[in-house]
Each structure stands twice: as structure tokens, then as C-alpha cells.
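In the form predicted on its own, a lone chain appears below as C-alpha cells.
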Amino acid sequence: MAEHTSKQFDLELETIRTRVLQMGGLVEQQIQSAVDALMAADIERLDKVVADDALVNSLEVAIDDDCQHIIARRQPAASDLRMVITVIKTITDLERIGDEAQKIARQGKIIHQSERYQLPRFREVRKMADVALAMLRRALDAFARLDATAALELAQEDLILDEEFSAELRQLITFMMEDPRTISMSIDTLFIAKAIERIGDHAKNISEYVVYLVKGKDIRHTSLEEIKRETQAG
């Protein structure tokens, strides 16, 4: 009986891990669709991104419910408890990433349905989105493979994304100062760029949860040098 219970417990843990990756895949698709539709002025696809956010939300609720049941029934300890905690934290960040994808889609609709002096150039937005998507994929891959070294890599990638956002902000401010007619367009574009920058922050959070899961160490709110020491520790 004990052996059967142990195997069932392993299955339950593996199931919630699998569902996290399923949710991550859906969120990745949401970001890609939002950016592609923004670039193509595809209002119908933007609407779908907005509507599909409900699927992300429902997955978060379902996985969280599974975790609560595991805690109540199994009373996990040590690495098992860290796994459940990591899953709960990760799905929260994934849900928030889904919210940011929805923001991109909503803002895209505002831009393309409004009569503007000029439409914004989304080249830099696409560049930022590519970095953010790569970060999310690497964070989810680290979760799947329990790769603790991902935290350092993602922290460095997040700095790159932050720099891209700052550059975009400076450019938009220049546009607004040179031609007040671009103010509305620039503000809308800034909202989109900020949403993408936040996606990178959430991806970094997920990678840090992986370090907690594997090593039992909380590396949040630490410098790159401290993160490097933690990931290189035995």
C-alpha cells in the first residue's frame, strides 16, 4: 500500500509539472500571436488573444487547485514541498505574462482602430518581444530539466531587455518632443514596450524559482554576482 501511495504521489507531482509546461506553451503562443497580429494589423487575431486569456486563467486555477489538494492529502516535505511551492509561484507568473500579452493585444486594437497622424514603427517592439519570448522559453526549459544555471543566464538576458526598453523610451520621448502630433502614438507604443519588458521580469522570476527548487536557495533580490556564486555552488 505504501509503495502504491508513493507511486501515486510521484504521478501527481509529475502531472502538475506537465500542466505547468502546458500553461507555459499556451502563454508563449499568446505572446507570439499578440505581436504578430500587432505587426499585421490583424484585428480578428488581436481579439482572439484577448479572449484566450480566459484559458490561461482557468489553467492557473486548475493547477493551483491540484497543488492545494496535494498539500492537504500528501503533506509534502523537503524537495517535494519545494516542487509544489515552485509550481504555485510559476503559474502565478505565467498568468501575469498572459495578462501582459492581453495588454499588447488590447493596445494593438486601439492603435489600429484609431485615426492617427501616423502609425508607429514596431521594429524595436518586435526585437524586444523576440528577447522576451526567448527568455520565457529558456525559463520553462530550465523548469522542465531542473537546470539551476538558468538563473544567471536569464538575469543577464533581463538586463539586455531592460536596456532595449530604455532605448525605446528615449526614442519615443524624442519623437514627442520633435512633433507633438506623435504623442498619442508614442504613448500607446510605450505601453506595449512596457508590457514586453514585464514579460521578461516574469520569465526571470520563473528561472529563480528553479534555483529554489533544485538548490533550496532563494536568490530573489540578489545581484548578478551573488546569483553566479549560488548557481556555481556545489
The other form holds:
Protein chains: 2
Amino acid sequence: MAEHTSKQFDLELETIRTRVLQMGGLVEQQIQSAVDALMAADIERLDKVVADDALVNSLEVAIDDDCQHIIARRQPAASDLRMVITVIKTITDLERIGDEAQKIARQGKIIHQSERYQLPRFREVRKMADVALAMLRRALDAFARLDATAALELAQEDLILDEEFSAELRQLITFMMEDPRTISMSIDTLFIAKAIERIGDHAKNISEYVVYLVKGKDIRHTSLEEIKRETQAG
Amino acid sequence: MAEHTSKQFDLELETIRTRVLQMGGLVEQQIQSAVDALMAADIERLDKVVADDALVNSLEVAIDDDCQHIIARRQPAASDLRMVITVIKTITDLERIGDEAQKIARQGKIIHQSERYQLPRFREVRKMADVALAMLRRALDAFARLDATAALELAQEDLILDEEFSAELRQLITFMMEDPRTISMSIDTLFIAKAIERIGDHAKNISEYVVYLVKGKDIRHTSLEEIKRETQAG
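Show the same protein again, this time as the form predicted together with a further copy of the same chain rather than the form predicted on its own.
Once more the chain from above appears, this time first in line as the rest of the complex follows.
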């Protein structure tokens, strides 16, 4: 009986882990679709991204519910408890990433459905989006493989993404000052770039939860040096 | 012995609830200080807000830790478990609000330490900040009094705040197009207004957790009509 219960419990933990990865995969698709559709001026596809955010939200509520049932019924302790808490936090960040993808799609619709003098700087947007998507995949992979070393890489990549955003902002301000007709385009680009930068932030958060999960140590709000020490220690 | 344990448990639950409200109070002060210091060009006070974000972060980590100990040791169920999960989620949103206050302070330093042709539109910033602060206080009050009706008000106020942000954005674009010398000022104002709008979002999130806490029902991602029905039902 105890063994059956233990197997059932393991199955439940495995199920929520799998559902997190499914949710992560859906959110990755949302980002990819939003950016591709933005550049292709594919209104139908942009509409689909906006609508599909409801799926992301439903997944969050469902997995959250599963987690609370596990805590109430199975009374997990130690690393099992950390897994469940990590899942609760991770799905919140994934849901927020989903919101950013939806924002990009909505901004895309506004851009393509109004008389814009110029389209946004797609090349820079694509560059930043590729970085943010790679960060998200790395974070989900770290979660799947219980890899605590990803947090260091993601902390560094997040700094790079922030730098790219700042550089883009400075460039846009220069354009706007040289030619006021570029203001709408610049603001459009700015909002999309900001959404992408936030996606990177959330991916970094997820990698930090994994360190906590693996090592039982909370590294959020620590410096890069401290993260380095923590992820390289035994 | 059972009674002693039960009293101890009640004390632990009461303690984390109190700590959430302390953290909330600190975060309110951070917002207030950041906005006041921004308008008074008080660099020293802006520096203090930036530094004190570390306190906010420490509180989050500490309360999170308390919650996990409670779950592991006390194995709470039903409404006690919902309280602990609500605390874990609420402190995450409070910590993010703290980050936004820090961003406002950092932006304030940049504004006052560089040669700006014009200062940001403080009157609009102040107006939005007052709304966001009131929302945060309402959300914390709802948490303290287990008041599920606040979520409806906060959902409506959040829409108002979003509208104010959009209106401000349109106004800034108009300024920028009419006079490119106003671009720096406009971008400054935009970032501060965005941070304030995000504070309102987080306050709304907290009020939604309270509905879940009180009614055992997750109303996140539901429409205003559904929230109305849910918070007005028995």
C-alpha cells in the first residue's frame, strides 16, 4: 500500500513537471509566432497568438491547482516540496512571458492595421527575440534536467539583453531627434523590444528557481559573482 | 500537546501574515519616496530608495523560507494551505513592485544628474502614482481583512490606470512630433509612467489572490463581468 502510494506520488510529481514543460513549449510557440507574424504582417496569425493566451492562462490555473492538491494530500517534504513550490513559481513566470508574447502580437496588429509611415526596426527586434527565446529554452531545459549551472549563463545573457535594449533605445532616440516622422515607428519598436527584454528577465527567474530546487539555496537577488560561486560549488 | 502545537501553528500563520503587511508597508514607502524624491530632485533620497530595495528582497526570501518551513512541518490543509500559498505569491508581487520603485528612483537620478532640457511631466506622474499607491494600499488592506470584494474595484481601477497611461503616451508622442527637443523628457516620463502602471497591475494581482484565499476560487484571467459575479456571490 505504501509502495502504491509512493508510486502514485511519484507519478503526480512527474505529471506536474511534464505539464510545466508543455506550458513552456506553448509559450515558446507564442513568442515565435508573435515575432514571425509581426514581421510577415500576418494579421490572422497575430489574432491567433492573442486568442491562444487563454490556453496559457488555463494551463497556469490547472497546474497551480494540481500543486495545491499534491501539497494537501501528499504532504511533501524536502526536495519534493521544493519541486512543487518551484513549479508554482515557474508557471507564474511562464504565464507572464505568455502575456508579453500577447502584447507583441497586439502591438503588431496596431502597427499593421494603421497607416504607419514606417515599420519598426525588425532586424533588431528579431535579434533580441532570438536571444530571449534561447534563454527561455535554456531555462526550461535546466528545469527538465535539474541543471543548476544554467542560472549563471542566463544571468550573463540577461545583462547582454539589457545592454541590447539600452543600445536600441539610444538609437531610437537619435532617429526621433533627427526626424520626428520616425517617432511612431520608434515607439512601436521600443514597446516590442521592452516586451522581449522582460521575457529574458522571466527566463532568468526560472533558472534561479532551479538552483533553489537543486541546492535548496535561494540565489535570487544575488550578484553575478555570488551566483558564479554558488553554481560552481559542489 | 495538540493544543500547544495548534497555538504554535496559529502563531506561525499570524507571523507570516504580519510580515507580509510589513513588507507591503516598506514597499509603499519606497514608491512614495521615489516619487517625492524625483520631484524634489533629492539625489540622496533617490539613492536611499535604490539601496533599500535590498531590504525588500531580503524580506521576500525570509518570508518565502518561513512559508516553506510551515508547509513542511505543519502540513497545512484547506484554508491554512491557501493562506500560505497566497503569501508566497503575494510577496513575489510585492518584490516586483519594489523593483518598479527602484526603477523610478534610478530614472530619477539619471534625469537630475544629466543635462536635461526639460524635466518630465511631474503632474501626470504624480496623478498616476497616487492611483497606484491607493490600489496597493487597498490590496494590502484586502489581504489583512480577508476582503474578497476589493478585487472588483482594483480590476476597474487598473483599467483606469491603463487608460491614463495610454492617454499620457499619446500626449507625449504629440509633444515629440511637434518639438524634437522634448524627446528625452518624453522618454523619461514614459518609463516612469510605465513603472507606475506595472505597480497597479501587481496590486491587482494581489487582490485576486485574496479572492482565491477567501473563496477557494481562482479568478485570475477572468473578465470584469465574471469577477463581478464572483465577488458579489455569497
